[in-house]
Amino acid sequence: MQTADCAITRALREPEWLTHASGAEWDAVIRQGRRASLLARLHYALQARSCLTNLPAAPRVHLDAARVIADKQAIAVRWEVGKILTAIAQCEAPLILLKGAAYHMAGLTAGRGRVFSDIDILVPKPRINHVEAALMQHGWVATQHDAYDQRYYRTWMHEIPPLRHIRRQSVIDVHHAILPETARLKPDPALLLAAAQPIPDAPGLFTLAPADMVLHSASHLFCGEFEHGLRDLSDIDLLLREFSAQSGFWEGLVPRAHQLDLSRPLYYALRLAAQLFATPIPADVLHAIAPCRPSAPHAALMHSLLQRALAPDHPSCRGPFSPLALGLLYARAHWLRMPPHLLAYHLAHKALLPPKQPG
């Protein structure tokens, strides 16, 4: 099945659809839309549109359930979040939010039922030791104590091993840059910082530039990260339409995108985005991104790959060759993450001297 034919994906495309679809239908969506991490997300789309009345009770059910779960993190991620900049206002560091807590701070689209699983945060990486060290005070500790974990984070990657609260076990992804330092593609951190906007009515809290955010939410999805591919192509989706009304939004992306080195992923986020969401992009735009593309054999090739990574894991969505697609584009995201010699040491590293189990 083509990811366009999935169930959730054309609830989010048409949600008036909806007020209409079978009990077949229906259970596909929810089922779909639960391992998507998709509900909430479709609940406010239906409630965008007025069609939360018009809906059958039994799956009304499913998705005010996924609601109140995604209100719920919701709140948990402010506090959260202030806790964090409590802690680090002595670093001298600007808090930058990135990806799902970014969304819900700022108050956009993107952030209405997203849910996700840690906070991801932005620093310059001259402060990252300090911000590490004041988290550490305030109660955040490593997940990753083999010391090889600790060395690849800390060498090659951008961003250190994660933190998790001792008492409250959230966790927050501490970056310095949006891809590894070892990866092909090399946006530059400090343009990023440069850029960075503050939230309204929320002090000392920062969001990437609007383009920035759609770069980054690429990236992240393009070069390797699939397990809530449709999600995170979801995300985009909504970050094109609300941004498209800010003057010039249009007319910097891809410019933009050439600056950072980040092209070839905003031409897969494009592309995709119109297919599976409709996502209305200007003819001038695709125009703009359009000599990006790969070979007409290797764009084929991804594209048969992405329809089948960007699927939700059901048993509906997902086919024979599915386990392929995503083993070549986890080999692929290696292969644009780290050069072939350090790729070789580090997959025989983790073959060879897995690390030690406690107890």
Given for the second form:
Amino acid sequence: MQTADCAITRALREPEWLTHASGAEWDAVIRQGRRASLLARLHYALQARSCLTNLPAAPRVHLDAARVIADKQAIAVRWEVGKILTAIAQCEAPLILLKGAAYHMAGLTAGRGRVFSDIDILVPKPRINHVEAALMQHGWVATQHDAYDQRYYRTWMHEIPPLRHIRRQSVIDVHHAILPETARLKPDPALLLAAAQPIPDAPGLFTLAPADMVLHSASHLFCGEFEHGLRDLSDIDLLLREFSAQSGFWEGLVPRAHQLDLSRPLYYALRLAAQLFATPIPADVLHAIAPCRPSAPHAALMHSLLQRALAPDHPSCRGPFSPLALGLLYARAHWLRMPPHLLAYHLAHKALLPPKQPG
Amino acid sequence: MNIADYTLPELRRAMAHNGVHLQTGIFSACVRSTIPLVAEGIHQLYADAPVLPAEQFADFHVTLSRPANIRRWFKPQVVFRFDGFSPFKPLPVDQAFALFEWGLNWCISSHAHQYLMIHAAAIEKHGRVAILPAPPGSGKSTLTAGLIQRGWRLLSDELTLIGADGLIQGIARPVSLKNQSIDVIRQFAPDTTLGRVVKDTIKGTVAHLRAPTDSVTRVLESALPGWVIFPKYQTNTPATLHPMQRSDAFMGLAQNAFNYSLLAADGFQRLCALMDASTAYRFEYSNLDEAAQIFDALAERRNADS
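Provide the structure of the form predicted in complex with the partner chain, given the form predicted on its own shown above.
Shown next: the complete complex, the earlier chain at its head.
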């Protein structure tokens, strides 16, 4: 079946398989993994199981090459985060890293070999103007020059328009919440900020609390960001496995999801992670989240759509219904992001007054 | 099985259906195309290249096809796709084979980070490689094309690949000649196989020269670096080598590298080791016979020393 349960998913779920996979199977793994930005992560997974030396040379070099890029990015992120820390030192705001940068800097398994382009940070809303000004003073400039886009971000979204460094070209997304202000689901940023945790041995740097990291990733994945869907679900798998060792993590996860209004995304995340990556999830957690599932037909439809949307964007795992599934989920995501009158206004504006192309 | 074992119609059919799994040194590419010029170019210029079984792992899956719009029929174009992704704008269909060559270069230079990759030609004699980095227009490909007719083994005319072991790995693909150098090589070596001459590309008039059979059969023999030589074609100038500071040559290589900064400390160390094993020169020339004499003298001297 052409779904997310494809060759790269199997490779991450059971890396030992690759020590005896055929040439054609390797072909699918490398091609899908390249498209889904998962080759460097696979390299780490194979290394952790001491399988690297038992692999055929031809596909192995593609994993090595992906690892080179990931290693360079790890250096670059560390450097960039240091620069951000210096830039906002006077802002009286904690530097809370989100997603990729957070996993990297906190030394989590999910950070190893994870490639990403932007650094996401979370700032208390009252401090966001100070932080933006400080970043601008240090060379980061707005990427969205269109007045409507500026207003779109600043009035409705959960972040200010992305800032790009004028020399290094690095991009920062400065957030004050994890979902748009107009979205149906309303995770309270104050709760996230209050629970943020310092990164040991990295003065001034914070991540969200473990449960909040999982919930944040789930919220994006199931509110319409499928471009790196499989990578994000793999993040969730690795985060859950790593946090399993922390006492109180599993007990706190479902109550925290209720508190942050993210139970439904958590339901989908747990279910798909268990199915695709065989994430070990305690039975009582599955029992506790079960009431959050939608009605049976709704659940079956969503499951079928998500299975297709999470597949890497590669012909080997995209079928005739994939575009439809993505289209429906995209429409659903917009529906969840904005109330209908705002959505209608936004789409009408984009249709009638398309932004001018530079040059 | 080699490309030469196919007749042209057989190759055209195979490429149009399941694709042909072409090996070029350490890389292999599964090439699919219904465009006759692609099959013709490969048939003519890759005759010695091995063909691998379709089910074997391929490094790159590439297609060259007509776009699905009016340009399929009207002033037809060709699109290069790497596993479904198109890194370039479509080109006139006349340039299909050149686009295949540029596309395959792109595949290698944007993925093969197991190597330090330098935009330079690499040729070998007596076990030592001369690396010729240079910007377009400096006569690098002409010099390469000339020397491989005079006993130097072609590793690559565009991509010098430096492995973690310090050895240079060849790919032995056709040499890309531009503008006047096409006629220069025709006169210098009338017996060589030159592909179709294509006019008005972004690089001017382009033709590809088939790699010598010996270079293709020995392509998996990697070799130690010996020289780093920055060539410059200068009209009416006698062929001359000017010794060059290693530090300058190092910087010149770094500037011409595709992934020097990506490899970080490893890239620095590989370049250091390369410069330790090499002597560096600037080289001016206007005549290929003179150039060949000077290069041969270099190789003989090094061979005598070792």
